[in-house]
Amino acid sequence: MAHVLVSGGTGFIGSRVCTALHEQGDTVHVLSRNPTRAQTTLKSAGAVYGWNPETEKLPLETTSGVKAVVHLAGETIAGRWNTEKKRRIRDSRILSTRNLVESLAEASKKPAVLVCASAIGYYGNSGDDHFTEVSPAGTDFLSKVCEEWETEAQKAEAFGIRVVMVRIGLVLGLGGGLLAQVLPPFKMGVGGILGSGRQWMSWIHIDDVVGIVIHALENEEIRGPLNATAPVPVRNVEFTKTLGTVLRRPTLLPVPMFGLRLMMGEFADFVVLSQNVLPEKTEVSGYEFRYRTLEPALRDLL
């Protein structure tokens, strides 16, 4: 049994990875910007501590005993992209990463892991090409962000703690993640291919990428990125295709590039980024998916 301190604890990941925690014995504190909410609604969590990650360290009394710490706060990339949003993007990652890290060295214990959530916006485009955990960063916004959010959760190596950094695809679950987008207009019948519908979607299982966390926890070989995306991408159209299968419903309705645009502005283009990213370290590593292909992991959710 191991304590494990959790930020992004009442999140769509962060939920799910307090409950797995809980459920094989750990002891599980967390930490919040509404330590309230967190205590009411995180029935798999031990002790709740607030915390403004942008602009505070962590309070002293939350690292003491910790044997891992998983950090997956974060403000969401879903809607409409300006400068403050864009802005709170990259700060929720990049400072509250620092102000953790700068925490963890000050502790005179220090957890043996640091698992910090990343995205697989890193490596930008793709187009028909395909990325695993060694390709390079891309050059676009996102790109940028996820490259100097790792960089600051590396510095922990420097104080001899393990670090992993999960870069997450395109997660599918109830209650958030991709679904909680596109299913709305595909229950009206409406849904349909987004652009070309050529472009690479790289998803993953919501079950996958907790059980992804909970592996670079527990093994202590693992260090560096790890991809959480399932080990068939498909496109956009087999997306489309599959999605209106499993909810018989029509796809015939597709959004040009300029619908998205009207709607989203500047995150419409990453909303078509296309994006082949293999998980070939993680399976490497001897993680084996639930959900390997698409269909069954749509039918397991709908």
Ligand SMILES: NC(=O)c1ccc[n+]([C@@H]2O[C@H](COP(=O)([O-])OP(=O)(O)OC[C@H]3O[C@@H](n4cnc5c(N)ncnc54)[C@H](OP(=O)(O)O)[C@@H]3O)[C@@H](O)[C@H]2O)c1
Contents of the next structure:
Amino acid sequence: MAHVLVSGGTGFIGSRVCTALHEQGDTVHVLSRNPTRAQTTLKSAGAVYGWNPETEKLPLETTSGVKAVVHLAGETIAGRWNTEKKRRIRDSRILSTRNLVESLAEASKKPAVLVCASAIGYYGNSGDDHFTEVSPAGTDFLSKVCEEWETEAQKAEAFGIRVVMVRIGLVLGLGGGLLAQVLPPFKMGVGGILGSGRQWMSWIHIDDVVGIVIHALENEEIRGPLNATAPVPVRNVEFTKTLGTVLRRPTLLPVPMFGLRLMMGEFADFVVLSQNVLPEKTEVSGYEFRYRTLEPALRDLL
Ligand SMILES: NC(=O)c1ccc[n+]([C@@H]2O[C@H](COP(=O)([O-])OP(=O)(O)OC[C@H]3O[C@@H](n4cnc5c(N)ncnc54)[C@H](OP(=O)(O)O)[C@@H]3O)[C@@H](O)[C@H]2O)c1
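Output the structure of the form predicted in complex with this ligand; the preceding block shows the form predicted on its own.
Let's see the whole complex now, leading with the same chain.
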């Protein structure tokens, strides 16, 4: 039984992480920009503290007795990317992680472990090749954000905190992530492959993201990057066909790139990025996936 402090605990992933920790008997404290709202929505949180992650250090009382920290806060990357949106995507991760780690450095008794979210966006475009945890960072906007984000988290190692950066793939779950974007057109019968359809999609079931976060918290030999992607990624065309089969809806003509750019701006380039990311270190470290292949994962959710 441990005392865990979670940022982003009100979010799509964080709320499930809090529930899972609570169910296994841990004490869960949550950091939120809106503690009143968080307190009413999160039944699994023992205490909720107000924290504006971009502009301030953690309130002093939040780190007392904490054994582990999970940092998941960040502006969603979904939506149209303009200059202000890109600033929020970057600052909500990099400044928040800096403020968090500096606060942990000042704590009289430090937690043993920090598990910080990152994303497979770290790697950039894999084309037809694949990436593992040892692959280098890409060069696009999201790659740079992820690299800086991880650099800030890693600084906690200097004062004896074990740091794990969980590079999360396209999360499949209800109420957020990828399905929140792709289900509405499918349900209207107008779902189709995106761009060429050849791009790799490294998806993961939400239960496995939660499982990997807890695995990282509990296994003292794990540090550094850990990929949270299912062992069997698929190309977009296969993803689309499988989703159509599970929903018993047709998959129509491709949505061309110019149409996507019109709808999403620069975010469209991310949506069709080919990312074949394998969870090599995650599996070697002993994590056993509940959902290795796509169809059972989708059938479970839908
Ligand atoms: N979902 C995915 O498919 C996916 C894939 C790869 C990586 N990730 C990463 O995993 C983490 C959690 O993802 P998620 O899908 O659970 O995120 P989410 O639901 O969009 O947001 C998580 C929490 O972050 C806080 N937040 C939102 N905007 C913020 C801002 N501008 N500044 C500071 N805090 C803000 C919110 O908490 P409060 O309102 O309570 O403060 C929110 O509940 C994120 O860092 C994300 O980049 C997610």
